[in-house]
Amino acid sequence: MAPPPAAAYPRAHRPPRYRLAAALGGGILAAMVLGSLVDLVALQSVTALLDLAGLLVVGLFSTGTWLIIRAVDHEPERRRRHLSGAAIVLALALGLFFFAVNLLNARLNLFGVLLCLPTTGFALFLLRRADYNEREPWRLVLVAAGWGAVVATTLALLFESLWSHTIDAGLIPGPGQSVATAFNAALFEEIPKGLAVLLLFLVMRNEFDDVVDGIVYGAAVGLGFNFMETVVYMSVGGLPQWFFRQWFGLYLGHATYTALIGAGIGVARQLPGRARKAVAVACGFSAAIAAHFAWDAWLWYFPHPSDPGLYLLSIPLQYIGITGPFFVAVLALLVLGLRAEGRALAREFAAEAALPDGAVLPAEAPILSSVRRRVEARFRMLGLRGLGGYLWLRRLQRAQIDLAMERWHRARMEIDTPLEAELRLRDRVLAIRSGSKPPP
């Protein structure tokens, strides 16, 4: 039997992007340790001390876990599986620890956490459904939101406090200090958030297709950051902070800023050459920092009025006037990306249907090319065969879309691993159609 065809860039070893992801991860950890040490020494920060203690405990626990697994497991496959499981558990433990530290910084505002969970969860649900061609896995969407709520907020807190007590404190009160303060928030909040999207792009590239996915993951990180920031601000500002940040500004804020970073990374996903990719990523970060800076600079130059009525009116106008244009730009990129995806998938469905042993039947190609017709076909199947038939057709259509997306990336030479080559995906579609268990 002939081996399955390799993807666009078949390699026997791990692609270089894994090494870059590892370097970024190590850099983030080093920055967190360095920032915590500086804050601890210069500012006597209790939060920095807790962060350092948590990193030390998890580091020691990680080393002990690795040594135990290596001593017990002698088969490499089992060892890798156990190490992966241990890494997930340790990541969850570290995330929960940092969440607890941030919650302590928010004065243990558990009421705010409970109040923000439904709104943030619903926003993530709508965001994921925006990519109607190929929805992103929930596990990655939640990882992105978790990074924004835990890691990005921790890094932002460390470096913003350091900036405030050094740069801002050394400036004469006035416009210069106001600009520096606005730049502080824009820089040290957008960079940690954007790194999450960049790491997803490097590590989970098969799930990161184009500008649409970049916007989804970027906005998910922003929603996670907005969740924790709302909890913190509610601890001093009460319910008005929840209303503005979790309703009116739910998408018109951090979600928009980090979506701009994701859009830049999504464009880089389909550009040839490292230089062009780097320029696209840099443009995304620059746009996000500029959008965030505009918001904070407005607050310093045009503070909210003391009159309650004018205050309630000024904040929505600020969202519309400052973040609104950037939000419209994100929507335009999303629509253009979805249309480009749709045209590309339609071509690949037709090409697959033309094969004698293709996984798409000629009658299915026009149905798969239209979101409305796909949904109609599922509900027709629901009427004919009940819920089981509906779920079967949905699973079949998703597998066919995965195959078409793989064909599209292979045609553009955008895949560097053979893990999801065409033959494997085609076998999966055929297995689902025949009712047998699909290949892993």
Second form
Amino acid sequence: MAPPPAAAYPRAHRPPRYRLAAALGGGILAAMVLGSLVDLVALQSVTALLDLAGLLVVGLFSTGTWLIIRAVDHEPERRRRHLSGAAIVLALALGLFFFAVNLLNARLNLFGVLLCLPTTGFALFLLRRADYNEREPWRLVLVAAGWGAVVATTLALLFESLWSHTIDAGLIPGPGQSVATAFNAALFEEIPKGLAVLLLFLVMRNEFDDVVDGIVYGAAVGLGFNFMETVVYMSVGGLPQWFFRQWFGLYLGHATYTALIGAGIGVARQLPGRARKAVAVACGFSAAIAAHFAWDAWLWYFPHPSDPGLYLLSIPLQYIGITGPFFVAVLALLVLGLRAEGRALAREFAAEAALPDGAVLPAEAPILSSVRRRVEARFRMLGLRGLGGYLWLRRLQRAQIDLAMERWHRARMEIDTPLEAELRLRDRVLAIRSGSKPPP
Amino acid sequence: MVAAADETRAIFRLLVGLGIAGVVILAIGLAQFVHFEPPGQRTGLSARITGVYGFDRKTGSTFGPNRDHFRTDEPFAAAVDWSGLPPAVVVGAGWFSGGFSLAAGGVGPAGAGTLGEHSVVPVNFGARRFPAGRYEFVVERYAAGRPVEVLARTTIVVVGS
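Alright, leaving the form predicted alone aside, put up the form predicted together with its partner chain.
Full assembly next; the chain just shown is listed first.
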């Protein structure tokens, strides 16, 4: 058969001039982004920030829409994956927009952002490591911190302003009004932060096992909130605000309050009966709101001294005296949670080792039950087979821990996934052990 | 099978203890709020603040137009018309600064009829410069020696010079 004659334009609906137009459009876009970036950094231009945020948001919304259309219309067989991608991109767009608004509120304090990123990042790193039995995925820890930094701060700002203009504006200046101000901050900062943990609990149940996970997610939300609050306060109070809020107050502040909410939700995850679950969640919120309230109400009784030396001394004392006891309580909950988790994992490893499947070998059970021995085994593997061996063993251990966690939840009848999920986890362990590609 | 509550009992109890402590703290706060903001004190009275003006410390008088912004080195004062209030009502007026309402000068409490010569109430922070921020001027009715009702209020902003 003779080949069809070559067309004048290979794709009639896309003549070559369109390519030039697209290149020009791309160039204009790049120039806008570059110009806005330079203006933002050099001139602290609000217009440049709005331009950048707008461009990013429109771009992300377009990508999200394209993914949805593709998922529904063009590739229905990959719908779930594309819809997840679209949800992430659209959430990112909203997050970026709220971040820009918060940055405006902080008078474009980019210096503050750069200064607070390492301290908050390091705090998140340490926090995640505290959950040594089964670390939460970075993506969820960052989502929690991101919610605290941009969504919770936006909600708090909206509702605190509303309260100030309606309720506070009618009160007698003095103790009553100060108490109302403290209630305002405690309620409208803790509830939006707590909602993030509640959403993670509802949506990401597989990654929300117990009180330990609740504390990690809650503290991550608090660290995110503290990050943005520091940036805003630094725009008025300068470096001392960074020092107090990113050193003394890094864990002894919002992280502690929201960790209490997380603890309540985490305990509820493992309690039978709706009433007890509700009590646990309510107790977490009550403790968090009270801790925050106590912090703000303290200033009425003990205002900061005007002497600079005493002022410097008074702030750490306030952190220790007011938030300190709540921080100790969070630590106690964390230790109790980790111990319960450790005991349960040891039991489940032993039970799994007794099965003939070979997902956990009898010799592995005592090693998996001890953090120290798990790490030692990995380093032994590093010495024997190099980095590849180390990473392989880490993956194997993590898959075995996931399996033991699933068994624990099933034994406690607190799981709504079918038994098939446990079988899949077991298959995953066996696949990693045999070196074949594990099932998704 | 493990009893569902066994492993979480100690954690749950600690959490409930914290929750109860939280409720107690919040209840104390609420009680304090009700004490200082007693309900049922509305009289329907209202005072008139005629404006906030620049203030000359030497002459003790106001000058210039009514304003809502001042610099930190610029003294200012509120002008109050007491004539609209019953003479026997015990009232006071004062300046408060910042989110925690630090007292920053005022007059009273005294009978409204005796405050005629105090129609100008300057801000007084004990220094020549004032901290930047929001300042609130409030006229209050007193009962049993403490303020129980706000009769008028206005807000100005002090900006760094």
